[in-house]
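Let's start with one chain on its own, the form predicted on its own, as structure tokens.
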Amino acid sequence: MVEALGRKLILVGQEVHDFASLLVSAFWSSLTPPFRLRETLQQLSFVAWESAPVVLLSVSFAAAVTIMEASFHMKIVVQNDSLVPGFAALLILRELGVVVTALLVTSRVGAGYAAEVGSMQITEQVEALKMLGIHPIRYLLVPRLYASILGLMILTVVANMVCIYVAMLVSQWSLGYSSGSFLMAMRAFVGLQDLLFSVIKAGVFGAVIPIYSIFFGLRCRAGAEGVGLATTSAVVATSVTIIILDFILSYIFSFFY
């Protein structure tokens, strides 16, 4: 049992070392040329433009549910829902828009990256890149890293705007508040720093997605099962990390409100 535990600790230590090496390599490669602008723009289209329909549809329904549930429970507790527009706008800008967007992009883009790189790994395309003198991290990770960071920041801004608009429509149709009263209540609760911190969160979450996806893709084992396992591991690890980072960043940002 002690021997098995020792082997397990060695494997964990090796994985941590490999992940740290990938982070250092990604950081250095992202700051030095060449930057491969064309590939970055292609990946940006994949991350932002192609993800936009599912993201905007999902966050719209999430915003509608948020404001309706907030009104229902506030009427039960204080018999008044006049603060619902302000609270809903605050929740949308600080948490709902960015976190839901990041998790949806993880399930789509992160899974795609992990499956793509995993397939390249088991078909020895990654080894072929090394033989040609091309660094796999610079070739595979850096364009996706830039695209994911920028794409998620753009999607978050658009998602927040759509969420606010949908919440305003729901407050008009269901709660009886005019658009003017909704915007006045939102202005009392929400400031420019809320949108700024939301965009910062999006940039951090966007960096996490390709890093985990490439890491697990490069460690993919042979066979369809190996690709599936790498994809699942990448999505789960990224989602958990996003939730943890959201808590950490929200705590840090709370000192600036």
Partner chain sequence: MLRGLRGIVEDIGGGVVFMGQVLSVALFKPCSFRSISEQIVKVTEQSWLTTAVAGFFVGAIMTVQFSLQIQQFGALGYLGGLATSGTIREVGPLLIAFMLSGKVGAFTSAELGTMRVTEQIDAIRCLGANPIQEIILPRWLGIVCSSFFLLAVGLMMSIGGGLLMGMFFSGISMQEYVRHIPTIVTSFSILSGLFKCLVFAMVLASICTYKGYTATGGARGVGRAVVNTAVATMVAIVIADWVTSVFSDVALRIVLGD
Second form
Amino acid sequence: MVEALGRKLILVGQEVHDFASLLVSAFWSSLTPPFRLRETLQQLSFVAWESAPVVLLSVSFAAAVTIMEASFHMKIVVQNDSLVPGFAALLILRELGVVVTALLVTSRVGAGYAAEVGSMQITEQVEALKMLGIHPIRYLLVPRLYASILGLMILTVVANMVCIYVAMLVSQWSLGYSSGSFLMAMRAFVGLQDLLFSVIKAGVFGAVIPIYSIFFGLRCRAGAEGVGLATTSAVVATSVTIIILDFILSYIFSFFY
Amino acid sequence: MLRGLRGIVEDIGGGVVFMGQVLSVALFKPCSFRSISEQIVKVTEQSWLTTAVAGFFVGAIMTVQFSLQIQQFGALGYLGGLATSGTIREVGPLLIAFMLSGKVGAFTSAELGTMRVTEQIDAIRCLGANPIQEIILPRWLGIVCSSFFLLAVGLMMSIGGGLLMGMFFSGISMQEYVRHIPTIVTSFSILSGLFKCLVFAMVLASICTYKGYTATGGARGVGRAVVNTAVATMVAIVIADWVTSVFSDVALRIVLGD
Amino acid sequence: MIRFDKVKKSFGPKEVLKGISFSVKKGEILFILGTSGTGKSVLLKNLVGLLRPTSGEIWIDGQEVSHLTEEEYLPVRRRCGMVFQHPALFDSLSVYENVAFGLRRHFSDLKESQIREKVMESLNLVHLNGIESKRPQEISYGMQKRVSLARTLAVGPEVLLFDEPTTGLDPITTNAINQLIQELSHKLQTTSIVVSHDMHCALDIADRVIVLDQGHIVEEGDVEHLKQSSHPLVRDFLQEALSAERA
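Next up, the form predicted in complex with the partner chain in place of the form predicted on its own?
Once more the chain from above appears, this time first in line as the rest of the complex follows.
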């Protein structure tokens, strides 16, 4: 019993140690050259450009729902629609825009990286890199890290814009707001600092995604089962971490309004 | 672009045919109750912690975001009601379902994909059994039941998370926080939230069983199936979110009679 | 007893089998040889209905099977047992339950004691005892392959189909599996079709060999006939096998 517990503790300790050393080496190698600009740009196109259709489609629907829900609540509390734009924009800019985007990118890019690195691991490509004197973490992680941080920031700005625009269209159509009065009502609640904060959040989430993906990808065990497990673990760990970080960041930012 | 669009259309068509097969098996050759309950236990056991944590933080985030604005209007009394209602009706089901699509959806599609590429599904057919009846139907039903349950648990946790933040962050007492919950959160809101959970659970179960069952091409193929499952599930959930919102809006108008 | 008649199979624009005709007699061991990706496995899967031919006919004992429905295929699959390239054991079930799986589906009226008897009998045939309660992950790859064979044998098939039975195995296990195939065909009077790229095995135990290249049959005959063949692919195969023998 005690022995089993001890063994489990050693295992957990080993994992924490592995993860921490990955973090340290990620931090160190991301600040020292070479930066491999071309590879980073390729990855950036994968993260931002190729994810854009999926992300923008999803946030548009989320924006439409947000307007409908906000109007439902305002009718109950203040018996009219005057606060709808404000509340909807608040929810979109501070939460939905960045979190929905980040979670979608997690499942597309994060899972993709984990599957890719996992396949490299089990086909001994990672060993081959080491034999060539290339540090696998630096080689695999650094371009993806920069691309993911930058890509998610860009995506978040665009997603927020599209979201607000769709929200404006929907409220024009269902609540009879003109775009001018919508923007006026919105300005009472949100400002440029909200967009800034959401971009900061996006940067943090963007860093989380490749770190977990490559951590789980490099620990991938052989066979189809191993790749599946690595991919799933990466997605789950990233999503949970994003939600928790989102809470912490929202809490911190709330002191700056 | 056009090729991508064709892929999506083919996927939807394939998925509809697949669900038709599952349905006809469900009607004519139902699986044993035991195999369903096994799946329910497995999924619930794996995912309850993730869902509960996610639910708790979603509730907490909503309270933090709402409290500053409501404070400006001097209506902190409404904080509990508004945050809870907003969480239960939209943000909660959406974000918790996102979590589940990573946890349950990706896991199931990895499991089924592995069975497919290691020829276990072919082996089932060769040994005289129907793979849809033996492995797909129990998983589908199990995932629907347990995801619905997990989503509901997540929503309850979100109320708890919101309450806790209301007390520690916004500094209002528990009584004040819960006072307006019943006036704003109507039974119709709860029903509409639960309806969303049920729809999301079905979307989730259908996509992951289909994608896993149709995986091809070794370990790499399983990886691809998992990625596609996670993305397709999330997009489908966002769209389903909008459809159910419109649906419950219309239902509310019919009930209220205008 | 089994006859393929101008069988063609395409996947999208890619034609994998381009009109294959051959027949198998009862009790013989037929090897189908070819390099990787020439459609050998596809051939086997067409026979048991996991894939359906694009055109052509497949006859088993005077019955045309390629147009049967999934339901109607069940008796055919009971008679033609397939051993997959991967062990394809169900990893959530014990070895015992894996072997019993087909028995429970194909013969729903068997009593538990009869099932037990048959499971033990088939595990005996592949020389495995005392591992019934283990999980597939806990036994070696070679053992998994043999359990997979036992699972197929349990339902008492008249025809055994082997998909690359020795790929990825060490030479010693390869020999053991080979001997097992020969032994079973003598002991149980089964017909065997073995898909492989191992000429060495074919020379050892085959009654007849078919060589497949790019969707066509390029050579057909017994081992002696094969050794006289002038087809370049067959010569390459032979050279490789003979040099291995000399070493």
